[in-house]
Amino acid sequence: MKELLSGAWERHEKFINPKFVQRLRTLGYARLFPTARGVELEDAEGRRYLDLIAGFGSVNLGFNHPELVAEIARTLAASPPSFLHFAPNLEAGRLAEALAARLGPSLSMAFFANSGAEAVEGALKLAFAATRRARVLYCAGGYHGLTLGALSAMGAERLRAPFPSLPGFEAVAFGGAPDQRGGIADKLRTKRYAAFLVEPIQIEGGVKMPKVGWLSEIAALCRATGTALILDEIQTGIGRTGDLFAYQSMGFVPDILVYAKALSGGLIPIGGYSTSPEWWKRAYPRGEDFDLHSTTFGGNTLACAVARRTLELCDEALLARVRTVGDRLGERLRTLAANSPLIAEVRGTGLIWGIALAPPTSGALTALTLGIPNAIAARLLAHWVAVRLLERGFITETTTHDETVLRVEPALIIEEEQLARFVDALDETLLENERFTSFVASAGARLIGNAAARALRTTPP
């Protein structure tokens, strides 16, 4: 162990990604984490911490189930052949059976990939396929991966504005106000668009929660005028709304339904989509078509022998478990921001929830506010909060889009009386409004001082 954390900081910044050790290091996360369990994770210096991010919903099970590990193993032990591509893959088998049993004969067509980003691309293809369209709708606000058609339908313009677009890609407002629905429908009555790409819930967006019967408009929408909906629930998937998927409880099911992240177990890398047998019909009718999209690593054993197994351990006693904790956490953090003037708002379901923190206006902050812009002001105590709670003992982040949100997305198993504890926390941490100030200028310095660092680098003789 010793071996593994003695220059771990350096090889990061060396051969992976310097840019992120330093942001790190920067706003003050800088830790090192080489044991997880369960919620827990343990640092170098052997201190706990309560995870409340859960791998961004990839862990929903926690770390390290032993139920996941043991199947790791009896898998394993069966010596079975794990890139096979001149006969059926029997875990990939078991597995688009058991999710089809979970979905209905409407999803029951399954194929499997290696991440989100992957399994979106498979999906869009898929709707370019079956429509003959070319072009697709997606959301402000979104996040649907990082590959290049992915990122096409990207919500950021910061992630996206370095590289090229595929043309035809075009965003429309998420949520349903009375006043996009319109504008929507006459994009869709075109009949050009091959897909609609959405989140049922935009949690990198800040967790941000459409109107309720927008998402059911928008897929009578999407049926009468022959596009495909594909509904991302690469996050939002695999119980963390307190159903297996969440537009289970929304009055509409998708043409595609994308998945990835928490059906790996936290464990094996895998991303897949569903559809119907039309669809996919409709896509791929000829037998020369079965390679058309396909991948070497995607659909391999071990991911779908874990993935099987992680959906068995996400039966409805746990998904009822997650709506009774859920809602309770949601009771704590409404009291906590009616007695909050840093908490603007607080919005979720389940075992998602945001945390949007308001520019700080009163006591020791104003002076330190004046001249900085609201938004930034914003995003310096989101972050500030996310650094107090890790000295705290809680692990938390803002969301990607929206940085002036603290996202609260633990694993599914977490206890009541740990999310008691952490609102709590969070509660203590509002009050110390004073530390504020040499955060920021402690922040401020090292921001400078990395920047001469550059400028002197970066100067000729």
The other form holds:
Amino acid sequence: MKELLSGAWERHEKFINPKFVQRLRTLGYARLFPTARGVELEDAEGRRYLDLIAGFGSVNLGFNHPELVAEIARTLAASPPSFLHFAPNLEAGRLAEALAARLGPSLSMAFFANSGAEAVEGALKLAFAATRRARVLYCAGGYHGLTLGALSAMGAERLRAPFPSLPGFEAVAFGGAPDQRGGIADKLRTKRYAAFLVEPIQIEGGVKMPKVGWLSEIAALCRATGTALILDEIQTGIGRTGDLFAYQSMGFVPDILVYAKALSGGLIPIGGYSTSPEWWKRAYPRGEDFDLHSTTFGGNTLACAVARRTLELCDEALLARVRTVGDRLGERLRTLAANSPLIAEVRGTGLIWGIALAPPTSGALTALTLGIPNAIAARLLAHWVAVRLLERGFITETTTHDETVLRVEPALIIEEEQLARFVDALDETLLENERFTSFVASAGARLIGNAAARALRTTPP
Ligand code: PLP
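Could you switch over to the form predicted in complex with pyridoxal-5'-phosphate, since the one displayed so far is the form predicted alone?
What follows is the entire complex, opening with the chain shown before.
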């Protein structure tokens, strides 16, 4: 352990990502976490933290779930080939069958890759091949990964603009504002779009929920126009919303369902999609099409064995628990929001919640009176709250596209009492409002604020 920790910051800074290290230091997050168990992480000083982000929805059963660790040991004990290319991967077939049993006949064919972005690439290729069309609609505020195809559908300029995009990708508004529905329908009716790519909840976009019924309207339009509805459940899937996948309570079935992250318990990388035999055959009808899309480690033995066991553990009892515990968390957060002027809004369902923070607007030292634009003050506030929570032993983080929103996205096995402790800690932190304003106001802290503003990319690089 000593070897692992000594020089760790310098190594990361020198050999991996100096800007990441700089950001962690500037904002006050810098800690090393050599061990993790269940819903807790332990830092290098032996201090324990309650984890409320679960690897952005990747460790839904908690870190190093004993059943999954045992599944890895059991699988390896049989000395299987870790993967094969000239014969079927045996565990891949079993995982695909287990998924089909949970998803039904219209999503019974699976493709496995190694990450979310790769899974999105596979889904887009299936839609292009099946429709022989070359355009894609995606949603502003969406997040589908950082490989070039997925990045072309990135709903935030900051991440997309520095790189070339695929032609034919067009953004539309997410969620169903009435004046925007017509626009989407008109576009889809041109029958020029291969796919409509969307998340059921935009988590990285700030935990944005669509209007009830919007996605089923989109699904009907897609069906009528021969467009593939690709639903990205990479972060919402595997129990996060209280269903195995969020769409299962939304009144429609996508043409292509994309998953990754928590499917293999966050232990072995995996990604993939499920679709119907009809979509699959339409995309890949000829004998020579069998390898039009594949990847070396996709469907490998360990990932698939652990994923199959994860699906078994993500049973109805766990899903019901997510709904109950999640509802109580939502109630607690809403009560807090009603009493705290620093919370603009609380949004979410199941065990995914976003807390939108608003900077203080009254009192002697508001950010505005200090000449700090409100948008920057809100981001500084969100990071300041996250850092104060970290100091109290709770791990939260802002969402990627909207850094004014704190996500609460714990492992699904978290206890209600642990969540209650977190909400109390958040309450105490928000009551330190005066400390935030003096933090921004004091000369030294101004410097930190300026460095923080740079780390938050408020000035051009
Ligand atoms: N889609 C969604 C909704 C995600 O949240 C993410 C990652 O956060 C991705 C796609 C990309 O997944 P990966 O990071 O495994 O490529």
